[in-house]
Each structure stands twice: as C-alpha cells, then as structure tokens.
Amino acid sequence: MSTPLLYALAGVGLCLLGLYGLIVYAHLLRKILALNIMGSGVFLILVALARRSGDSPDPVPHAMVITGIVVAVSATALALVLLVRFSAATGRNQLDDDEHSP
C-alpha cells in the first residue's frame, strides 16, 4: 500500500467520523468539533491526491489546504461566538427538533 493511498484512506475515515458526529450528537459544540474533523479529513485527502506524474507534488492543492486551514480557523471562531451568544440568549446548548411545528 502506497503512502498517498494510506493518507487518502485516513482522510476518508476522518470525513466519515466527522459526519457520524454531526448526525448523532445534538450538542452544538460537538457539532462544531465534528465539522472540524471533517475539514481535516478533506485537507488530508487533498494533500494525498496532490501528485503529478513523477515524484514532485503539485503545489496548488498544498496552497489550497493552507488557505483552507485559515478559513477553517476563522469559521470555527465565528461558530464558537455564535454558540456563546445562542447559549446566553436561550440558556441551551442544543437545537430543539421541531418544538413549534403545526
């Protein structure tokens, strides 16, 4: 098994683990962490697939991953601020299913 294939499989595993956490858990902080795990899996897949013909890796996916990490950190900070404000306004850390549906 080659190293890029191993990295790609690990990335797929991280994406599936994050998707599982996103679906199963109701707590919003756990959902934010699950999204971060999914993002890490996508970054790992992009790096694993960044091969040209030969041994030199393609620099464009690596630059995309670096940019994606910066965006992911910013999005996580925004999500945490929104979670704190939601918690302060409602006193809850979970979204209710359909409390007011007809």
The other form holds:
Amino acid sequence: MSTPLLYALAGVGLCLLGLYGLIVYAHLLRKILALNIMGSGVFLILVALARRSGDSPDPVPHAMVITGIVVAVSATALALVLLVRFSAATGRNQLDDDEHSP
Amino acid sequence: MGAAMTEAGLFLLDLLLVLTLLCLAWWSLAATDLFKGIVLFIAFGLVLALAWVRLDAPDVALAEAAIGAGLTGALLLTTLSKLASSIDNPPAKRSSPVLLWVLLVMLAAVLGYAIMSLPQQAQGLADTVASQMGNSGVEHPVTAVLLNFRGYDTLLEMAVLLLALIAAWSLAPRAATSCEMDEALTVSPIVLALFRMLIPLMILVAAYLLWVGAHAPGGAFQAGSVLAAAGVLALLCGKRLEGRLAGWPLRLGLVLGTAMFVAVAAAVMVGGAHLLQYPLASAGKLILLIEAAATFSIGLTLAMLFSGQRPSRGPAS
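Now show me the form predicted together with the partner chain; what you just gave was the form predicted alone.
Below: every chain and molecule of the assembly, starting with the one above.
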C-alpha cells in the first residue's frame, strides 16, 4: 500500500470516528471536539491525495488546508462562545432531545 | 538492500503514526474526564503535525501545530473552566441505534471505495502552479497559491476570522475593569520572568516566519498564530490592554489585515488589471505588505478570541 493511500484511508477513519462522536455524545464540548476531529480527517484526505504527484506535492490542496485550519479555529471559537452562553443561561451542557422533552 | 530497508522502516513509521492518530482521536472523544479529552486532543494535533511532515506538507504542519493543536487547545481549556460543571463522568451518550451503524458502514464503504478507485499517480495542479511561479512574485509555491493565484480565498478567510470575532464579542459580556482583574489574578514571579524572556523571542520568530514565507515554508498564518500565542501568554499573565488602546486603536488593528488586502486588491484595478491581479514588477512587495498586515491582524484576532470578552475601555475614557 502506498503512503498517500494509507494516510487517505486514515483520514476516512478519522471522519467516521468524528461523525460517530458527534451523533452519540450528548455533551456539547465533546460534540465540538468530534467536529474538529472530523475536519482533521478531511484535511488528511486532501493532503494525502496531494502527495500522489511524486517528488513535489501539489501545493493547491496545501493552501486549501491552511485556509481550512484557520476557518476551523474561527468556527470552533464561535461554537465555544455559544456553548459558554448556553451553559450560563441554562446551567446545562447538553441540548434536549426532541423526543424526551416534555 | 539498504533502500529496501529504509522503505520498510518508513512504512512502519507511517503505520505507527496512523494508528496513533486513530487511537488518540478515539481516546480524546471517549475520555471520561473532559480535561483529559482536551489534552489528548492537543496531543492528537501534534501527532497530526508529524503526519503533515511525512506527507511533505511543512506549511500545513506549522499551521497545525500552532493553530490546530495550540490555539484550539487553549480555547477549549479556557472554555472548560467557564462551564457550569466540567464533569461528564460517565460520558452522557444517547443509545446508538442500528440506523447509525448502517450509516457509518455505508459511509466507510463509499469513502473507502472512492479513495481506492483514484489513480495512484496524479499530477493535480502541481505542474500548472510550477509553470506560473515566475508570474507570482514569490518563490514558494504554497505562498504563491495562497496570496496570488487563489488570493480571493485568503481574502474571504480573513473576513471569516473577523466575523467570528464580531459574533463572539456580540455574545460575550463586557470584561470587568482592569483593576478588578489584577486583584483576582496572582501570577507566579517565575512565570512573569519567563513571559518577559519569551515575548521578544516570539515576536522575532513571527517576523522570521513572515519573511521566510516568500521562498520557504512559513507565511502570514503561521506567523500570525505565533503572535497570537504571545498574546495568549500575555493574557494568562494577567496583562490587559490599556484603556486608551482598547477602543479604536484595537479595532483598527483587528481590521488592518482585511482592509489592507481589500485596498491592494482594489488599487491594482486602477491600472486596468482585474481584482487581485498584481502587476508583475511589484507583486512580491505587495504580497509582503498584505502578509505583514494580515499577520498583525490574525495574531490580534486569535488572541482576542481567546480572551472571549470585549476589553473594557477602563475608567479613564
């Protein structure tokens, strides 16, 4: 198995792990962690596939991933501010499931 | 023989890295203690930076180590300390229905098939970029793509960063006045001494990363995140912006990067060129100008996102 393929498949694994965590865990901080891991999986796939061009890797996906990392940290910061406000307003750290709410 | 051994050794290293990544991601999500989960997430980011190096992406490795692991980790930890309760033990889970597993298996099959069916060798846009390097004004392909060929993406990304800060400020309460802050916080003198030694060094590293970006891995985002780390360190040591700086000078600093980018992008249109189409003779200088302004604004914005509150103007104003 070639190096790019190995890393790309690991990226798929990270995406799936993140998606599982996002759906299953109720605590909102865990959901934000899970989203970040999913994002890292996508970045890993992109950069691994850029490595297929031999000696000098394709710089366009690299630039996209650097942009992506900065956008991800912006989104995470916003999500965390929302979480702090939600926690302060309700005293809880998780959202209600529709089916269980009274 | 020797080459084959190196090849096998490198493959083992790759395998080990990939397995470590997957395990760290899982432990970080499933940790009973949220604090432990965040620390494992930071470790995950650092191992991911190693993976970027193995994939010949040193620019991404620098950005990941500084922003992905460092700043995201700092943001997560400071949020955890503000939550009503940081205990989630055992982790609250919803029952995982069969449907979820069906979804995950199907997604794994589709994504796995999509990646396996791609050709093993593909040039992508590497040749196109290499042939246009002479027109970019810089010598490093990733910087050329970020600031010249796909400058529009980077311009919008600066706007996203600014937008995140505006949203965070409009949600967060105004900070307490600086006098109250100082009483609440006691910082060890050793940390303060370390702070005084580290700050000039970090500013120097940021300036180096900015300058070297023109011909080697580095650039505005990596430099900006080092500046942001300096800002986070200052905030942790109890330093706050003076009242007279927290008003419009701060806001000017925050928009400087985006404003400079827009100004240069529009100014080149006077000469009849398209938006962001720098004239060849001055492309290098224009890119450095944009990057310098962007570095300053990125550092300031990320540090302000960490503080999470609009700084108070203090009693003086």
